[in-house]
Amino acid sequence: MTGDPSGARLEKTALFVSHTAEMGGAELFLMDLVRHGPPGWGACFLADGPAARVLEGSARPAIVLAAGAGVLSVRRGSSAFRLGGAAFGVVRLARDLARAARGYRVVCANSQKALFVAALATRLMRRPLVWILHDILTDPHFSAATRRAAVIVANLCASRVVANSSVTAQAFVAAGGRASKLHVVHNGFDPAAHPRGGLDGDPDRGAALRAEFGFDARSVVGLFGRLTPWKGQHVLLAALATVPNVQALVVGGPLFGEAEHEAHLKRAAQDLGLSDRVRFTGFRADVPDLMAGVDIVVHASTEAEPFGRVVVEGLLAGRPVVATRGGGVAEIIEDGRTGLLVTPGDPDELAEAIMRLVSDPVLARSLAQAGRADVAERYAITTTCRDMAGVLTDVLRPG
């Protein structure tokens, strides 16, 4: 175990538990609220990753529980079986967390694998458990175990659920959790953080992309995300392959074991003779600056998005944004005012609206605008800090 974010002199009110340390949308959600909350609230992961270290140069760094890496082999579609093996291990990770939260008022759980696990945590500590749920739980990659697990647990342990949309909460309900449990926090952006590019922002952010990546004066459309089938990224390929003179820049890197995604998305992208205007970034820490840099922000998830970070990001940026109906996105873009939806997994609405963007500069400076006010205003991290902290005072009130 390593870490004590808050220390001795402060009060400890929240800690907030995440079972990995990957650089998610939840464990990113976790760091901004870290980061922008009250000195009492402090951060714990059950494995170690890049998380824990960008959080370990802050003034508030992690806890860490590396004995917890065993809790991760258990996936979303596991079975009955497979769940029970796990119990033992949660059951040892638990008195960890029990001991790590000492002294704090509430334990909050960032994930389902953390919920599990600090159910436990919090009854031994005799102290109250907050869920927050940033999936859709009636995604039909859940196992009906698992979905009926995290329901019965959260029912019976959490004294508040925190869903991360509407479309999040709604979910829960439906697989049978309790509606007078449930409050609404969006995830939350500082605007400051975010860099704007394009006529109005820094233009400049377009050409020094255009160097690095070796792209010409055509223009780039951005995908953002963890190289995984559901996010899409083959469709953008498919897409392209009808749009001769668009580039794209697709970022992120596979994450849990799906390292040979990237080798097919290289080998379609290769296939569809697209080589010369595709590139692979992999991983990068920078992503809002690449953001800014680009000519539009494409998000081609093919499954309902829980919330859609990258879509607020994009829009942050100053860029106008193509992003798949359903899910949280419909919930952050008005289709036609502050963005383009289109249908997910079809390639041939992709490029239509791909290419309206790029022939209509006018209506891409529109959306951008109106997108980004938007945004700042409904997705501030001051907003979010203040929503929890709202649900925690509630929580904690005596009685």
Ligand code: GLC
Given for the second form:
Amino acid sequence: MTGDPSGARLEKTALFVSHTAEMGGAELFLMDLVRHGPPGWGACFLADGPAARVLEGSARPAIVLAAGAGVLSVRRGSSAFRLGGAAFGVVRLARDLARAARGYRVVCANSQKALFVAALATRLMRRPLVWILHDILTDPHFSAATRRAAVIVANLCASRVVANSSVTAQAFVAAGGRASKLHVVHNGFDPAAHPRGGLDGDPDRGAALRAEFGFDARSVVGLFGRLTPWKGQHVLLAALATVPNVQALVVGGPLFGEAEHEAHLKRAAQDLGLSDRVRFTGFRADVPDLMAGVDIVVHASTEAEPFGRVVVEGLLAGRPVVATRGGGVAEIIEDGRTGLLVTPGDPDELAEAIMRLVSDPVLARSLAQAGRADVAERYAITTTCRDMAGVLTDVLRPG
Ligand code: UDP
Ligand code: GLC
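Could you give the coordinates for the form predicted in complex with the ligand, as opposed to the form predicted on its own above?
Next comes the full complex, and the chain you just saw is listed first.
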């Protein structure tokens, strides 16, 4: 049992398990839960990584089962020998997880790979399982087999499925998931951790950002997100090629082994003649500060975004946001009132929306003001923790 400052015995309630400790949106969600939720909530990563390092110094360090990294790295097209080895490894990992989770009353799998391991572990422990679903399961990048396997395991083993948006929830049902198990719990944020830029916040942040990255007085748009084709950084580059007076900060790293894509994007910026107007920062731990320093936050995903943390964060920074229509984004932004929505994958529409905001500061400011007020109220971390606690209470209710 972990001690608490009062010396009282701390009841371990829920262990949230992710297969990776990279700093993706789903892992940031998990970290926020254990930092802001009740003391009985803990984190577990089935691989070592930066998210584990961040929690290391906190009151609630994560459990790390580093062996998961090798076991769970199988990809589509792996040999039968490799798959057989992985299956054996998953059983061992599940046994390790069951041991590590001893004392917790419920295990919450925070990713698809974690679901398979946690489903076995909770059988061994005779504890309930909750699956937190961060993906739109009907998306083409999930193979039919992965989708079927996840839905079957969820239907058979999970007491509840928590989806990060209504769209994610609907896709789970469309893929064969049981609607009766579903709850929607949004990502939540602490507005105090998101400084506000622009005229309604701290206008010096724009100057500081320009100095740090060598930008001039022209407008700066920021795109925040891991470097992977569906996050649409290439669409922003194509849009910039048609708007000569706009500079861009592209923030994010190739989190899940897509270094080639990063090189490709940098080459594309060069080929489009954008080298003097675009900066690539790699992964940054200070996204809220950077957001407060840009003039416009752009979200350019080419596929439906399951939720879209960066969209809420951009609005919390008091910046006007242009985002692609669809997925969870449509639940966050009301087009024309709290932001501008554009067609995914259309650089001309994106360029037009950016120019609209650059040339109409009154519109930009009114969208930013309405957007911040709206998301600060709807996406508070306190609400997220309360909603998640409600689901867990329900799961643990006797009978
Ligand atoms: N992020 C970060 N550093 C970066 C780029 C992104 O901390 O360099 C954070 C960003 O602030 C957001 C998360 O990563 O909280 C991305 O979450 P989102 O839901 O937008 O997309 P995901 O990557 O989970 O699909
Ligand atoms: C996933 C989704 C993203 C969502 C995040 C947190 O990574 O791709 O849209 O915001 O999870 O729920």
